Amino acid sequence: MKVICDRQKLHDGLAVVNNVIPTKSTKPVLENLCLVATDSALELLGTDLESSVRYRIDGVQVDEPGPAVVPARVTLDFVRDLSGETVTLSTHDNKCVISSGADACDLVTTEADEFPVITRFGSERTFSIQGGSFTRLVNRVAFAAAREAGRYAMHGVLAEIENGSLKLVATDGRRLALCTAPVEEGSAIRAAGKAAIVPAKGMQLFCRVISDPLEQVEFHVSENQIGLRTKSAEIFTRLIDGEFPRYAAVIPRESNHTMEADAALLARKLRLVANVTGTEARAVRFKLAPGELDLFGQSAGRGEARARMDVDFKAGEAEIAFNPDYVLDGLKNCEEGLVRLTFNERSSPGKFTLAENYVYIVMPITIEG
């Protein structure tokens, strides 16, 4: 193999390829990223055979096509250290050369038969979304994943094709974020014959390597793995096999309170009511009465904390408690300015209306007095 290709270009493929490798694998070969040069273009695989990247570099020089397998990490590095416009990689008696001007550097290979086989994107038209769009949905809901040991299913995102919008969700069992968005065609996820519950991570992966907000990227889901296809990267993960909870029961239909309020303002007042609530007792009141929020937060060996505002509240009185930290991660997402909090009782779920299309059910706590 040699091939003669531009720096950034091959930084910037490094980089994506080097999100889903291992720095330590009871495999030593995933360690490694996989070279693949053609006759007119430079790929880039990796894996932890749990997520896969296939990069494509094109408007490089092939002088002899090949593959070359060398250490991922090293080969990032140094490549992002080297100051020439251009680095040149070539192979020979088990070695790969990574130069670039007066600079080198010798990486041992491994044999490419010995990497494992990436998949490849299907021919198929699935469907397709924009990439700003996705990244928006996984931003929106990827926060409320389980991420202690639990139900296997919560720590994946849930996604469904319904009504022409893709719909992702995710939860652990104390708040839940819903959002959709809709989607060029296709119902991939249909034609599976179920949902998909994508890794939290593997969402996270797909983010990483949509670089153009406005480019349509598309999605291929089979029987056991969902893969996203951009301009230059094949991005594959397995699917987590389990039954997702069924979130729909969660979601208050109807509720007797409801109150508007400034999203940013909500947030300042919150986190100083939070400051003295403790990990033993992380809790904050919400007290309302027409026209006005009072927030309440106290601990045993910190104190009490109280702050008022301003909201949109007709009815009498009413009163719900939360986790201050699930509250402000999800107007953390707030886009619109304002955000809407429904209940019916102290005990039931509060829905935040965070934006069009998007809502975060948040559970009550219980605080005697």
The other form holds:
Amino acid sequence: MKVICDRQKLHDGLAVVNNVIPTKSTKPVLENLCLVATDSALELLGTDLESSVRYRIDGVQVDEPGPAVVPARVTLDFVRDLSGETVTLSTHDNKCVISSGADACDLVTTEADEFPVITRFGSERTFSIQGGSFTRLVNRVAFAAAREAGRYAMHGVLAEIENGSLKLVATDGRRLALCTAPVEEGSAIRAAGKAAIVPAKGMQLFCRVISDPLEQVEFHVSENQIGLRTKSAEIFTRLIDGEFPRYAAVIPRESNHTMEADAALLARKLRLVANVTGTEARAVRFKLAPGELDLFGQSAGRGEARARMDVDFKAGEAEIAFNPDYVLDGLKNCEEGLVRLTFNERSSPGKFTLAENYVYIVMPITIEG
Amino acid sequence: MGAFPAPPRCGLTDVRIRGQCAVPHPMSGSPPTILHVDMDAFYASVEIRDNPSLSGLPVCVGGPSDQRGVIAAASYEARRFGVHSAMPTAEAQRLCPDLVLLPCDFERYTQASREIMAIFRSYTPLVEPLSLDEAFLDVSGCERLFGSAVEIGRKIKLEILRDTGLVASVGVAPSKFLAKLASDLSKPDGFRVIEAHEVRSVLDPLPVSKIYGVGPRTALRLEAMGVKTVADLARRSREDVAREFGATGVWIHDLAQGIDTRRVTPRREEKSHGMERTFADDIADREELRKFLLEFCEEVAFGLRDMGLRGRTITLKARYANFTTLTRTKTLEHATNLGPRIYSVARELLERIPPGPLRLVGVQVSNLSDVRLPVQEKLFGDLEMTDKGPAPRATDTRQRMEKVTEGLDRLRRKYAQRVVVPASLLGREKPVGRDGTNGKLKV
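Next up, can you give the form predicted in complex with its partner chain of this protein, since the form predicted alone came first?
Now the complete complex, all chains and molecules, led by this one.
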């Protein structure tokens, strides 16, 4: 293989592919990256067997096509620190030489056929969505996915296509975020009814690969994996095989109490009161009276704190307590400035409407007697 | 009553700094402030008090011999025949053919126990009950109010006799170990003070088996080392004993020196709450076993609610006819103190135990937490997280159940615990254990 490539383009590609490549693996070959030169393109391949990336750099000068498997981390670091405009990659015996101007390194290569086969995107398109709108959707939801405990399916984000939109849902059993965005019509019909549980890590990977928020990205969902294609990258990640909790039924449809408040102000007041609450069983009490929200927090070891703010609340009085961290996680994503909280009782779920088609359910904290 | 914190007593670290050989009586500075009060033949004494015609007779409380019964308590008259608690009733009756065997009336003993504990607490908040009829008290700091520890001990003994008609043995000493030893050495109707300067003369002649932590096996091993009395043990170097017995060695060596830094801790935290029972006849019928389980679960749940606790981990214990004992455990998403919830898990756990006649079943709830602690509610309940796939809103069911239970508990407290029972348990007798007690376990 011998290729001459733009240094910046190569560096961008290496950075993307390195996202999936493990730094330590029981299979050492996975710590490598596979370079494949074809006709006028250079492909960079990486995988950890859960996810895989195929990144294509066009407009390169290919003097001799062929593959090379090189240590991924070192390649990225070396290319990053080069200063020339272009980089030359070439293989000699079992070495891969990376050079730019007067600087060069010889990297150890591994047999190309030891590298796993990386899935290719099929010609069939399932649905597509604007890159920026997809990353926003993920950012609004993925934080609510379970991290350590909880059933395995909850470590993923549920993706559903219905009525021409893509719906993402994530929950750790104590809170749940749900958001929808329209997808391109024609393709949506073909993909209707498909649901997939995507590991939260995979979703983050997808977001990192999307470099242009205006670009339309394509998705392909199969039995056990989901793929994303941008103009330069194809990425696949294995789906979680499990049962996602039946979330629809826990989203309250009707409610007795409705409060509307300035999201930024609520976040600030909440942080204020949360300062005194303890590390375990953190709770801030929301006490509502007409036009007014009173926040109260306490812990045995630290003391208590109060904060008050004007809100839009009409009927009577109501009370509910939440873990302030959970509420703040949601408020961070409230771009429209106004948040609506609706709930029935102090023990039933609180529904925060953070934007159009974006709800965040938080289970309250109850204190007996 | 003021809550006077106990002043720090001679700590282990102090002793080590000064070096063990140089300090033959590490307690010499501390006055006796720990009391150990132990009721004499408690259950039997309550029975005799309530039926004076029994006095002077060998009286025992326990389960009947034809149901594999064991003795729960024996009066001193019965003990003269060699009868002791935990002995099979059949054997006790063989030793003492005239034995008066009475069924266990746990409620009356609990009542008497409450009165006794109330007397303790009127002197000091630092009361550590060890069982219904036995407790440690720390009275340091109470001298100005009630006099010295010795005076308080005398007052308590008198008050118990006056208010409950029962006899207690009292030990007063600078540490828990010595206080218990003192009450033990003076039984029955005893009162014994061990002053710091007497520690050696009291301990030295005692057999090592009197040391807390020295069981029959350790005693044998010690004897093989040529250690028979506490004095023998105390003379050994700490390193020698530690090398032979590890951490236990350090512990028993300390006790032999009279060093015991354990504090009197009121309200020992409950770690688990459970109930088990050995049946009169082995039971193989699962339906019958489930009924017992339901009964135990209701009882355990009531106990938890009574203590203001709930638990997440449920353990089923089953013992087969050949004494093989199995346990199965499940941890719930939500802590509970509801009988039906505990039962549904216990039932599930019973399914995981191979069939066969059982001589014992029991249910235990652990991983306990205070009901007053704030609880993070969950979106999906336990029932919804089964493998069959989640079906939402168990929270509502749970809350309804909690409300109903609250009302039922009020009835149970006012009338009797068994005034409301699940329909399937109607007409069943309250479950009793082999010693006639209700089989409640607290660990």
